[in-house]
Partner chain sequence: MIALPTIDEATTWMLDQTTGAMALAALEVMALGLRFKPGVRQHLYGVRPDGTEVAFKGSYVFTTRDSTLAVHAVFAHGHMRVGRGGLERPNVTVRLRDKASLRKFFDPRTDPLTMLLDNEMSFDGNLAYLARFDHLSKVLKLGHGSGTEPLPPDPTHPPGRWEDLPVPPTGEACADPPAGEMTHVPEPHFAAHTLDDWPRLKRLLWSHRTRTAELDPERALSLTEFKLTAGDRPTARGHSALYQAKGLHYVLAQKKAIIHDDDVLAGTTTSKRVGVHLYPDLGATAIWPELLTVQARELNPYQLSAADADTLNRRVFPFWMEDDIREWTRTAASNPLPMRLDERFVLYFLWKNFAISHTMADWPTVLARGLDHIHAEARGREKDAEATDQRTFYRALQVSIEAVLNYARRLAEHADHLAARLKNDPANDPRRLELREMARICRKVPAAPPETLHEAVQAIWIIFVCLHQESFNAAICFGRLDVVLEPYWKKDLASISDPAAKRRAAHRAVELCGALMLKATDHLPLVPDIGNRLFGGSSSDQVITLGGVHADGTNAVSDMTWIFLKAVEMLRLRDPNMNARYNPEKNSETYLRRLCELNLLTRATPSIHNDDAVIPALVEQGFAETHARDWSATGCVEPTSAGRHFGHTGCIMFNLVAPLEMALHDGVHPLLDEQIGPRTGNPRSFTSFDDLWEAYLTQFRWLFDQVVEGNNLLGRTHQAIHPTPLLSAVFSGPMEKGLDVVDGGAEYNTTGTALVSLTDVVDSLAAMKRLVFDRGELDMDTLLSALEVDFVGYDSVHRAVTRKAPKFGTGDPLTNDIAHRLMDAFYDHLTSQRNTRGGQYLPGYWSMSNHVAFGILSGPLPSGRRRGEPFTPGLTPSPTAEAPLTTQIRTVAELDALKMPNNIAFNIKLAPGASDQYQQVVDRMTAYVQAYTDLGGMQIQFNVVSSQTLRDAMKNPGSYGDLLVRISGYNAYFVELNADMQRELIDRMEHSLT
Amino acid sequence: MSTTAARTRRRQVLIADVKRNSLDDGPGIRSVVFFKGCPLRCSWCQNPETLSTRAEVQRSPELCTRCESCITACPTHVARPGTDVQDATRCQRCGRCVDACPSGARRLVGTPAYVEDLAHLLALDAPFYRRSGGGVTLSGGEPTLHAGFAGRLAARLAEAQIPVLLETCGLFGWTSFERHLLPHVTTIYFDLKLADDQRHREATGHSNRRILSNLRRLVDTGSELLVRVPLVPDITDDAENLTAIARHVRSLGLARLALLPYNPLWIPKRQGLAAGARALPYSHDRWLSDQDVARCADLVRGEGIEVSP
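Show me this one chain by itself, in the form predicted in complex with the partner chain.
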């Protein structure tokens, strides 16, 4: 193995999950790579297990039989049925409690991956992508947090004629993104949550200034781009926000955006996670009605912007 290859091989990032046969997250039949770690802390985050860049043990309390195998297996004596190990500072996140659990009540979220292995696994489904007009979606978490890794992965996939779609929250360092990732992705889904900076800070923990500037730069590159707005009840679905976003999109010369109706299925997911994710305050547990979605779409259309299906 050459030294470059060896170096490449050593670089790993944590992957929360690879979802095959995904029929959302882009056209056709796709595989979605969920990277671990996100710079934002949206209160409604639907994939809370991907927030932290570290591995973590996710529990399914309803499967736990309190057999205490986890206690025996834990090298630092912190694992207990019904507690979250990573709340304890001594937890090494080694996953031995996961292996020991006979009921499958524990899952280690965050598997170290190498570019080559991951690209190989993703390419197994190439005939499905090709026949359906699908491909691979990089999602998360936030793939741009690992721009180098994600870029090499996308390059590998592009070599194999597999189209790569990037889903991003838009908060990334432009230089690294432009150098590593942008050349290798086919399509970008760019999430825009709130137009107002103060509200953006309150809901996500970050200013939206860099996000907006990244969006402008992306538009300038002429990339295939779709702006998506998550419709989160009482946070992003008001007329003021949607109108403002639509106007902004129009000002960028874009013709359309997509609306992502809120999905409450994530709520139980955070219970078995570390304190950080558990602490997410948002707890709206209902689906948006068709009328609500239609109202939001009308607001966007009112500003002369098409709504993608």
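What would the structure be for the form predicted on its own, given that what you showed me was the form predicted in complex with the partner chain?
Chain alone follows, minus partners and molecules.
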């Protein structure tokens, strides 16, 4: 292996998961790569295990037999069974408690990945992509947080004629994105949560100004683009927000957007993380009804925007 190749191979990021044979996150049969790390802190995050760039231990208390193997294996003696409180500040994220758990009640979220190995794994399902019109989806977390790595991965897949779809929150540096990722992705799903900047800051921890700027730039590139709006009860699903987003999308010359109904399946995942011991900032535990989704869709259509299925 050449010095350059060896250096490239050493560059790695943490991957939370690779979900193969997925029928979500884009058309056809897909493999979805979930990157660790996100610049936003949405209070309703559906993938809370991907927020941090660091590895984390995630617990599934319903599988725990309280055998206390985790306590014995933990080098800092902070691991605890079931829902017992752990001291997250002292956890070394070494994964020894995960290896010791006989019931699968623990997993280490955050596996180092190399471009070459990941591209090889994803290419194994190329026949399914071709037959179904699918491909690979880069998700997270936020893939653009690792623009260089994600771009090299997308380039490898593009060379193999595998379509790459990028899911993004829109908060990224344009120069790096344009250089590394934009040339190699086929489709972009762009999540737009709140039109009002102050409300966006309160709900996600960041201004939406760069997000809106990046969206306009993406439209100007002519990229295949779909704006998506998560319908979060009492945060994003009100008439003021949805009509404002629809009007903004229309002002950019776009004709459609997608609505993503809220579901509460993220709450146990958040509680299973060390950070889950804290009070949840948002914990709406009911699914959106069909009537609620229809109301939101009517608001968007009322502004002349098609709602994508």
